[in-house]
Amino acid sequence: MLFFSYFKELVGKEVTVELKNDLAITGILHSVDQYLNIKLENTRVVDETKYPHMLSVKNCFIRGSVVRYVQLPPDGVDVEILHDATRREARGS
């Protein structure tokens, strides 16, 4: 739940999602659910020469189980929120 609540704070910000098949997609985070499924809008592929067939995709839904990394915007990382959420989770409340 720690990551889910944190990702909910990032809705509306630009993130880059790297998939397990090495495809990296950048877009505006539209929504995320408890399984860390991600919906992106205004997407673009990081390596367009390697994945030219993805150029026409503007919105996408990404299943959480295929995500390798999510790169966050530098201004999107609020360390205090992460510390508080980690403490709450450690206490079990």
Second form
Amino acid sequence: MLFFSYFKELVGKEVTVELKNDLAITGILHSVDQYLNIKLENTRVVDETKYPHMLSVKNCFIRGSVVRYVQLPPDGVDVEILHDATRREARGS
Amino acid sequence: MSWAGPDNFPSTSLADNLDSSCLATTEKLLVVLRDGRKLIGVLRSFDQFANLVLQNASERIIVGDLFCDLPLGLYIIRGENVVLLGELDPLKEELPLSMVRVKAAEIKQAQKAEQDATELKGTMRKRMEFLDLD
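Which structure goes with the form predicted together with its partner chain, now that we have seen the form predicted on its own?
Full assembly next; the chain just shown is listed first.
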């Protein structure tokens, strides 16, 4: 559940999601669920000329299983809290 | 900031994308599949695997500057094949204005030509492999 909780903290921030098919989409993180499915708002595709069918897509749902990377804003993590949470998760408590 | 269990947050449910049929304007969705196909239709149902029911589905085939919508009908898509689901903004152009809508026969021909070209490229590369080019 750690990454789910982590992503929830990032709701409202701008992220870039790179998919396994190399499509990269930038948008405001709207929501995330337990499968790490992601909903983005105000999206734009990084390489628009290569994916013309995405032109009029402004909101989208991305299935968690097809995500390769999520690029976060540089201030997207509080290291102290993340360390603590990671240790707690590793201990299983 | 809490890292405990789930608390209140907007869920990633697709329920917002369900289209009530009493609306005059039906909202079309774009579904991109793992094999690169693009389906357009009205979302009628979904579940936790992202299995989808699409009504009035059609496949949008794009080859270069040509495109075509092939009508398919009522489709159930198995969730594992879904890459993404996008709302098509009715106020925006669905495709760049430079793109031309053509007939089904024409797009199939163009698709085949493109396929043959990539195949040829593949065999050429294989034959040249001994040259150790990169």
